[in-house]
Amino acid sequence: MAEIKNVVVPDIGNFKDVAVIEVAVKAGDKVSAEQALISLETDKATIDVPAPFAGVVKEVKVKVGDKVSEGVLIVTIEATAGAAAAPAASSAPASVAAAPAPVPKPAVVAAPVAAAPTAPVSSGASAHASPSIRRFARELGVNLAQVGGSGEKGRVTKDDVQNFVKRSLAGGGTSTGGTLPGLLPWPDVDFAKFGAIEAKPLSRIKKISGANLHRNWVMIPHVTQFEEADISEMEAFRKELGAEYAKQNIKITPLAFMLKACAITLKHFPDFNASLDASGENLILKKYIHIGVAVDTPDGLMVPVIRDVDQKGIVQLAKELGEVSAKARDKKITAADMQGGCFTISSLGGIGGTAFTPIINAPEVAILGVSRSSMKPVWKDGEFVPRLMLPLSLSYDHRVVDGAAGARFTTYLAHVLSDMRRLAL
């Protein structure tokens, strides 16, 4: 039998009688761990109170305008079987006195908190919105400064953001990259007229990534440069290294070598390790090299970031790759794990294909696609010899990188991959 648990206001410092400014759920809603339940506003910050575990909301005990303090019951949730409470913030107490509840008495869980300044420095900073709404708007690529707020005191609500996106997709907005002028509206087809169908909702990850990919494709002028790298020596060395570290359960994959080679190449071509600022008039050159790696999960692609790649060896990179990939597939990856990337690698080598056009992960200016390697005859020293060739596909932002620079980047990267000595530089 599922357990009904009480969720109470956690430790929010010395604040008491804090106003509830948003209630994001209602009875019957399914919630996931860390999904925002309510938002509170003090005189210094707006605070999200997220769900400590997944389940179904049974009853909401507060409404907008209520005043709450630490320990006040906010919702009851029928926990999903096997759901465990998410770790509370370090300032939250290990336990909270149980609020009155019907018999049998539900378990009491202090929810973690997510706080943000009332007006963070970001696009739409002047908009009146809670952290969860700001996060929701960022995921959809919406500038809150252009969204009218219908909530109390002009606060922007989730419905306001969704309605803004709908208007944009219908041609009424300008900031989300919706329907372009002159294009016909998306066809509304009753597919059931032609045969049996099944409606399958997109996963949350695909919804978020889809909106971001649409924005990036529409707003960034993409060019893709193709190249092949001779990785014959690299692969032979990788197999030797893999056998050596197999007993330590460290899998040495080609991607570890790709990370190291990309870090070396990015140092040689700093404009690729950069981002355009919000005005589009300045290039921000980064003195660090953090590289994102696309990971295929059952719910869609996720891109955890490996930090300071240039300062790590192949074995360390292989170890970290295994760890972050496992976290992504087990749905334990955090937002912090996917932030700060300078460049991204999307490898389809384990699946197949000869080339593809990866979409740039804004605000980065380039992304490398890697396809499956294959043995090919290569003309060398007056004869054809079998060599293991790796297809590379580099998409870059043509506002920052011109064609000559793109070709130089891929040529240099292929040279690094073909000469193992350069990985030690």
Second form
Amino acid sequence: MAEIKNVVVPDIGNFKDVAVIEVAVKAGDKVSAEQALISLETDKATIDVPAPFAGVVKEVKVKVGDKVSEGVLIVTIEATAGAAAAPAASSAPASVAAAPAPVPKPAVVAAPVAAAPTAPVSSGASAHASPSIRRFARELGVNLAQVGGSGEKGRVTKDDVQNFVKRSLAGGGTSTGGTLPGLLPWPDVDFAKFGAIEAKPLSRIKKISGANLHRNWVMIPHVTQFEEADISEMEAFRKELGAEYAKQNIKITPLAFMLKACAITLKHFPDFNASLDASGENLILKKYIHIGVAVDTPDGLMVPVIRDVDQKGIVQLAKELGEVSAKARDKKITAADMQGGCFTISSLGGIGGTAFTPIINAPEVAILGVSRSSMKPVWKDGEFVPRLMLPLSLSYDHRVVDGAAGARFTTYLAHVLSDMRRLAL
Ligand code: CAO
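What does the same protein look like in the form predicted in complex with ligand CAO, given that the last one was the form predicted on its own?
Below is the whole assembly, all chains and molecules, this chain first.
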């Protein structure tokens, strides 16, 4: 005959009178070994108490809100014939009907702490949920950070996860490209109620680049690192070179120097000249340096790629830059011209601004934003001297690049730009 065994609160360290925050089973439920029965919460951690063996729950002896300590009876379970105690407890006695069944090691997660206001991304680690709910969410591929918690103190419950999945499946396409799981739908406002309006359809390029930008913004945990490079010497040289090549109709802009400096820096930091593969588990390091350049056209943004930048000189790069931007603006650019990039430069220096946060061009790892240079007083050798400073904004994928590496990259890049000799290396 099947035995009915007691399951008690196992050793949970020094905690006493711990609150039951979730009861995951009821009488009649079939449970498997290790399945969570109840969740407990201390001020430091959330603990799942798992079933020590498979069987059918006969009685549940606790309810949400009860306070329990080690040894308190939680449930009774009629063990499935032949069910062995879970491995963690296999050496303990399991056959005496009235004796408490040995309970496997409880699953513990640290209690949530408030995420830093600047935390670039949430993987769900800061969501308030018990280990069993975390496991449930993981099995369904749900990011807990996106699920609103309706439980006590904002805790995410099983119902919250299920409702989230239902909402996500029901959230079909909208004019804004689909509702992201957990987000409110785009506001549908009758603007004409407030004054005259005119509808202007987005260009084809804007629609394509918009969808890409949206995906990249949502899927990549961006961090932007800012830096200023002293380009006083570089600018003097650029002007000289510019006068020389004007006759050949080659315009030497700061961007040609930026391309070269980035190629040198990418060589020095190979993890930036790389892409995550589709599985997200491998970084593909590239042995070539092709750099995309964002070009503003009347129809929208295009990013032609300049190949083997490390192997070309400033004049050649300036020439190619002129050619590709003209091609983009004349709508002659092909899909092949925009493929194969390892890194992107987006320069708004010809327009203005002091800094911005560019969006990474997936599957690249980083993008450099360049703003307008300006003369600034710089403290040098005991006095302020006027120097031409170029603002740089590097956005990088924080899954691949650590903050320290991001800062090293921009520092190195600024160094290369301020020391012309390094461009020749
Ligand atoms: N600081 C100061 N002046 C700068 C500068 C900088 N960082 N960068 C360029 N300039 C100057 C150039 O020297 C040039 O001056 P002159 O006409 O007096 O010689 C002027 O600004 C215009 O430069 P340009 O725009 O013709 O050339 P470029 O090589 O700097 O840029 C290109 C080429 C194609 C990148 C640019 O035309 C462009 O389209 N920029 C916009 C990119 C963009 O939209 N990015 C945003 C993407 S996210 O939406």
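Positions refer to the first chain, counted from 1. Everything quoted here is computed from the prediction, not taken from an experiment. Think of the rigid core as the biggest set of C-alphas that the two forms share within 1.5 Å after superposition.
Superposed on the core, the two forms differ at Lys26: its CA moves 2 Å or more between these two forms. Shown in the overlay between these two forms, fitted on the rigid core, is a CA shift at Val416 smaller than 2 Å. When the rigid core is held fixed, the Cα atom of Arg387 travels less than 2 angstroms between these two forms.
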